[in-house]
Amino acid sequence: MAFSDEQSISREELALAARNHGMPLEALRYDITPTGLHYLLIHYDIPVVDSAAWRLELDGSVERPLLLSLDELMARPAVTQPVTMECAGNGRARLSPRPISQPWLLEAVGTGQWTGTPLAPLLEEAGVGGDAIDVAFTGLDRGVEGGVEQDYVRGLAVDEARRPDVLLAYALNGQPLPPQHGYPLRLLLPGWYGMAQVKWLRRITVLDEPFTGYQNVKAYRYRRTPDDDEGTPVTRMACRALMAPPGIPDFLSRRRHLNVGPCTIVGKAWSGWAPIERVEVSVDGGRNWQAADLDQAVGPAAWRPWTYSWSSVEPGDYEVCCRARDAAGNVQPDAPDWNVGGYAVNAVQRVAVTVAADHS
């Protein structure tokens, strides 16, 4: 992992951040994120999938290999799930020294509604054997990562590929997967971060013994040091809490410009780990917080809407901050936890809001 102390953003990144996007968070608003508005991120290129001959392989550590066209797998019991999901380098481009890869500042996320099957019946079906350790997803995608040509692949262990509320989905929002999000499969594993959840899903294979491939050993780890060559493995999202920025922006910096007067503030948060329970706001950079008001999220696996009234609104500059716990116990920190490859970076946000009795 190569790292810059520059601010400037390298022809490199500017590569990935023009194929990729983020979610503008004023769209915050919306609590399922419309499909276009919504975060992507895309390790290689998009395949193009011709859907009559593509099929789906289960095999492996199974009693009864399965071979499933996409009418086949929508045949079978369908469920919809709103499901908030977020890339693990989100937030990474406020590190410093910065790990040069898609340079992430807060957008990385949105919440869809997606329907598919659910994968624990198939593993069922198939037969899973008794000594089986690991599930191994393939897309169709592929490319060269850490000067090795392979398939995007990631382990997954059987007993979270059991879980009953994975799916292997077929459907954004009421209508068939876009290419870019996967057309026409792709895992859904609520709660982890989005590089588990696999696009143009091809294959599923049950091991009887530990995954091993780049994804999974080499790639997203958390790692306090470039030598530390083991790390932890990235897996469910961090406690985090987003604002849609008040008032209008600056074209240029973004800074953030009001009016005097009452401000309800609003946003969203969410956890891999545990509900949310509390979302609290600072005006002052994070000297004084008051607590937020809670709405009801919209599924157990998505984002809970907060807000906030802002009454004393007089004018000046501020710094405007949120940040969230969980019901474990999890809480943002007031700085980033630096690692090196720029996973789960959660820290408070922090919006610049400049108050005026008439910015027009």
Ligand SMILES: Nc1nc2c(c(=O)[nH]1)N[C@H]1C(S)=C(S)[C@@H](COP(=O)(O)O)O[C@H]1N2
Contents of the next structure:
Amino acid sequence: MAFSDEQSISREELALAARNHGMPLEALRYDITPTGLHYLLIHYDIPVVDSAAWRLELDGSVERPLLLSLDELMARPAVTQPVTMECAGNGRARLSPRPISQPWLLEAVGTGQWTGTPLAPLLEEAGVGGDAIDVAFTGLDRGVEGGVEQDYVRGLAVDEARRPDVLLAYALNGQPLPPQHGYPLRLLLPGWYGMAQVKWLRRITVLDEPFTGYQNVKAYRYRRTPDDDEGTPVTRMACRALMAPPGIPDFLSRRRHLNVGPCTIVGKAWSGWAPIERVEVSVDGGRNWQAADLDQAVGPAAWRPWTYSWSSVEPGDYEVCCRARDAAGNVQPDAPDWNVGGYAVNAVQRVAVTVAADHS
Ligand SMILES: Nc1nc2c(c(=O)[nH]1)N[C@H]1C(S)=C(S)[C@@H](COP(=O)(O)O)O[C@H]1N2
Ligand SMILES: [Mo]
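I've shown you the form predicted alone. Could you give me the structure of the form predicted in complex with the ligand?
All chains and molecules follow, beginning with the one already shown.
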């Protein structure tokens, strides 16, 4: 991993940012993110897939390997569930020095209404061997990363793969998956960061030894220093609250302009570890905090809407902040917590707001 001490991002980071867009934060107002506003992260190229010729292979350490067409998968029992998905690199661009990769600020998140068929019964039908340890999920996309040519493959412990909420998803918000979200089929692993949710799935391989592929062993590990080779695996989403920035933006600086009078701040909060229990807002840069009002979560694996009534907005400059706590006691740090890959950087969101005297 290379790092940069520069404030400004490089042309290479810009090229990645232009391909992999975030969810504009004003879209935090939707419970279900409209498909075109959901964030995108694609390591290599988006494959073009002929779904009539496409098949899913389920093989490896199983008694009966399966070969399934899209029609066969869609004829199986279907489940639709809202799932909040976030890129593990969300917040990376706020680190200093900055790991050179997709330079997310805060916007790599979205909540889709995903439809698919549960994976567990398919594993059951294939007859997973008693020695099974991991399951490898292989996408159709291929590239070079860290000097290694590879398919995009992620390994997952067999017990995680068997969880009842794990889906092979073929629809997003009631439509076939768009090419950029994994057409015709992707893995959906509620609660986990995005990297585990393999798109353009073509093969599921049950392994009776630990998976040692690049995306598990080299990438997506928490490492405190560049010479820590081991690290620990990145798994579930850290707890985070985000607000839709209030008022109107300055085109370039994105500083917010707000009128005097009452203002309702709205946002969402989520955690892959436990339900969200509390959201707090500060309008003075984190000195004083007040509880926001919580709504019901959009689903068991989806974000929880919240609102905060800022009752008497007076002229001045403000820094509006929000932070969440989940039922496992996870909270957000005030300042980014550095790690080599820039993963799970869930520091408190800070929005600069100017309130001018009322001219009306
Ligand atoms: N085959 C494949 N699957 C993939 C990726 C990829 O590059 N190739 N990117 C992963 C990462 S890092 C993320 S964050 C999510 C993003 O999913 P989305 O683009 O549908 O939001 O997909 C994951 N699945
Ligand atoms: Mo990601």
